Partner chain sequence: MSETTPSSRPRDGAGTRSRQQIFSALIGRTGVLAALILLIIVSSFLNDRFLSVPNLMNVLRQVSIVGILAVGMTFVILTKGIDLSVGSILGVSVVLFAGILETQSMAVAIPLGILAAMALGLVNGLGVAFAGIPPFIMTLGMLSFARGLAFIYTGGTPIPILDEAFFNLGNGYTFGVPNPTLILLGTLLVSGFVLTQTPFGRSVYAIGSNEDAARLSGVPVGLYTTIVYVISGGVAGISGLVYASQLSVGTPIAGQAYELDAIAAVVVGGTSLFGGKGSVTGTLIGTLIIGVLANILNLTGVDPFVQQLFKGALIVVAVFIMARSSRA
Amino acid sequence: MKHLVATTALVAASIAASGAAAQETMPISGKTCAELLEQYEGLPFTDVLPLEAGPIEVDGSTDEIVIGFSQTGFNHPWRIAMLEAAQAEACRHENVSMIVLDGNVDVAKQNNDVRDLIARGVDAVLLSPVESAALMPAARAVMNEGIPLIVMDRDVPTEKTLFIGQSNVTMGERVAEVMAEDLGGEGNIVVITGLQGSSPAVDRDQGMKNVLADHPGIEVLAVGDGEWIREPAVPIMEDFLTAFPDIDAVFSHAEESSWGAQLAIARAGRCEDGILHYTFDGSNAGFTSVRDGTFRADGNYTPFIGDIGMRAALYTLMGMEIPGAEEYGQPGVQLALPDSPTVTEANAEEWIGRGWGDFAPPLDPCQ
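If we look at the form predicted alone, what structure does this chain have alone?
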């Protein structure tokens, strides 16, 4: 049984998923294998690339398999939820362990982290990149070593074994369609993007633009980079409110940005303007904010794909084909996951509890 190994500077750890380790807490998630296996039962895509529980056999051997996971950063609970799904899958296979590295939302660090995983001799790499193009050198390094590379959520425009994700373009379209309908095709909006240069931010923006092309009466007044988190969104929205006396809606790429924008609106004394919020991320807190009227729509973007990434890596190591993988306009192949329904007032109640996260949304400062 592999002992847990942690290096504080890298927030890294090897995870053994059998015996006494089942009762030890896993790095970063802080959950035991028992807790993670219970959580596994509620994951939405366990039927994608299914694997029976038990040891994984590669070339007739059940020797230990080490999977490296380089995450964008663990500064957001969405990212931790993705890790938990991967850890849950590892817990199902007693000879599978993980080394987890925190990119700290730093391109240079994540590139170095991936090279560190290669140096540690991992059997496969799971990668969720900070930025798409900026992680190309790291991705190439993995592929050049002949190590399977599974990219999740944010793509890299270079060769990889498999990219896994939902369509942010169609998700952006669905949320923008709700906004356009609410506005009656007329109005002024501002946009707070995710980290500019990351593929989800690019794709959600493209989805919005696809819809707005059919609604010339909706004007985009300004765009700011919210970096997926709350803090940058507050001053961005404050600047928007100062510059524009007439704002009808905020189209934010992340729930955290929407909550930050709402705080800025309240601080500016603009609650009576009735500015509407349209967002993404799919947390239970976000769905609650939809139900309570803080958000008008939430793009239902699940982080629960880490288990699929883990199974894809194991499939590859076992020499198994990945059903559903297909060419998609970028180097390598893609496993496109189905869209989840956009959550609005009409279906919010049924989705609360089916999203990710067990935290409460912030109090609406305008209520």
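Residue numbers count along the first chain shown, from 1. Take the two forms, find the largest set of C-alpha atoms that superpose within 1.5 Å, and that set is the rigid core. Owing to the predicted nature of the structure, the values given are computational and were not obtained by experimental measurement. What changes on going to the form predicted in complex with its partner chain:
Once the cores line up, the CA of F295 ends up 2 angstroms or more apart between the two forms. Once the cores line up, the CA of S258 ends up 2 angstroms or more apart between the two forms. Taking the rigid core as fixed, one finds a CA shift for F240 of 2 Å or more between the two forms.
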Contents of the next structure:
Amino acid sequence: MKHLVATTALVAASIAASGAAAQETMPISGKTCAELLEQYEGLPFTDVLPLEAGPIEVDGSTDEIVIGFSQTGFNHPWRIAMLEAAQAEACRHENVSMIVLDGNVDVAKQNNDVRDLIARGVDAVLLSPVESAALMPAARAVMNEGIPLIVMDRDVPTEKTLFIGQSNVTMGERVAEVMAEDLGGEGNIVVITGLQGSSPAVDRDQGMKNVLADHPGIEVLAVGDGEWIREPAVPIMEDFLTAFPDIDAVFSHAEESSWGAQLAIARAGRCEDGILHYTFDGSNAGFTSVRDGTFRADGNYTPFIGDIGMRAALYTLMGMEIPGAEEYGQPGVQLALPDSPTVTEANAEEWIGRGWGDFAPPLDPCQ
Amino acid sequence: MSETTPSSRPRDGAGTRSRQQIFSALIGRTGVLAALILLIIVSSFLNDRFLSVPNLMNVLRQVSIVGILAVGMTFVILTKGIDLSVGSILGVSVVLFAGILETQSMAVAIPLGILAAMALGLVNGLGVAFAGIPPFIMTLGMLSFARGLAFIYTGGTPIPILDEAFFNLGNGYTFGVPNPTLILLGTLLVSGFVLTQTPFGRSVYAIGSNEDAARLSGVPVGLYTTIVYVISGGVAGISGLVYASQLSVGTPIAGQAYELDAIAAVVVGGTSLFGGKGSVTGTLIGTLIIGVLANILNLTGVDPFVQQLFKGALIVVAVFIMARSSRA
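Could you give the coordinates for the form predicted in complex with its partner chain, as opposed to the form predicted alone above?
And the full complex, kicking off with our chain again.
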């Protein structure tokens, strides 16, 4: 009997302790509210759907509000930066907590995740889908339950409360325009894509092709799959350098792959060729590489829509109208984001610190 | 002719079989080597830069990460096992190298990273050898577990490596050969020696051929099986060293799906998935076949979608040819 009491007490104590620990650090990001609130000060879009700090009042009560967040996956720091922005907003309101689920870049898992959020009775769902069409059933299920649904980054072609997004196509166009101008409309380029078949890679490629259609003097010599990261880009670029004596630029869908390509250029002893880099991701490390001359342009794809999404959910729960929401030819309404300019040497200095991630770029082996 | 009719010389049966085995092993080996040579000849016609020294150096460096993994994998497959966790263990060692280098020197980071990889291999080995968990399941679990460790350690964000000496280790040359290639060759030589010249190595083959027979003849099967997984883990750590020092970034997704490339290299190199047959030399040749194919596809500008077709077809065709030649 004594044994049983002791065991029960121990179990109760450990549950209480883990509960207390959970309040201290947020899931996935592992950061405390104090750290996240400090980060909040540096977020670029806190003036979009502004919201005072403090408890959220819904119908005159400040009961606990639970917001579910189904993220594509947490395999890339960009996705974590987006989560942190949402967590930081939640930290500003004592009665708002989050349930965060990791979709593992798998549409089937994310469909299940969203249904789990419904089953757990969340007050609103933030969804950043793996794929557009595949998440339609889950999105419908949320709306059928009368739960507000805020879709972020990639859209879902079905009814929703609000879509907040950016276009990888137009961003691809902007970066390609900088490249076309630098090259004077003439030159040989190689392309290192993001993971082939993933929607941002497809869209960034489409944006580039739209621009190159107007510049027939720019020839794409070869295309390789950099998978968003550094390792595959190095051998691919080495082989391109071997095959092509004359390369003017590398158009890469990810900063990591661009750094890998630069490493290959240095190892091949081709730094003197002055091969230019055009890339995407919008990290502070990437902006630093633009400032230091390694990259010519960095597509500024901001993850700091997480906090806007959280505020949009809270606005909806409080019965407030979302200013700026407009029809956009898809079911539901969209909140158009203020433009994030492509970062080039002209504005790199001003953007360092306003991108995501707090890690340093690699040493440029050519400098 | 008389060798193929053992009934006429019954007392020679065992000798005949072993001679046949040697014969088929030779054909298997030369078959793989012939395939590599053929691929090199075809490649040299497809692109005139293929045979240039810088390109050949590139190929040797490009295959080093997966090649090292494949050497460790050879030990495991020879025991009739499989290690699906090597890519994830590589990931753990990569983030550890990066994390430790933030405050410590290379002399601390390198042994710690490799020891951690060996420790994960030890868990695999104990699970397989003493808890009776099938290797596929044990290492599948470790694949997920170790990847989780890498994500937790980094918080999902890559850790940059700014240590210049470490960078030079992965990107420098010794005697005109890229360091990663030397690390691959070193791993290969030591492994080849261990497998062919030590009682432990011969026991590895014995365990893979017939575990019960090996146990009855006094081989400490449990201990040796455990050691094999420790070797595979440790070798994944060495491969992680090459990865981290070349790329100077500790990313938690390092090495994802590399286990499949390593298994492909081992199998193309003629090592049997049913255990007991194969060699690290074959694995090196298998690694080179896959590496040369990737290189020539890039040099000739083949679309990345189509490249996957070639790689898949190569694996199946290579094993098909080997199966036929060993039956002959």
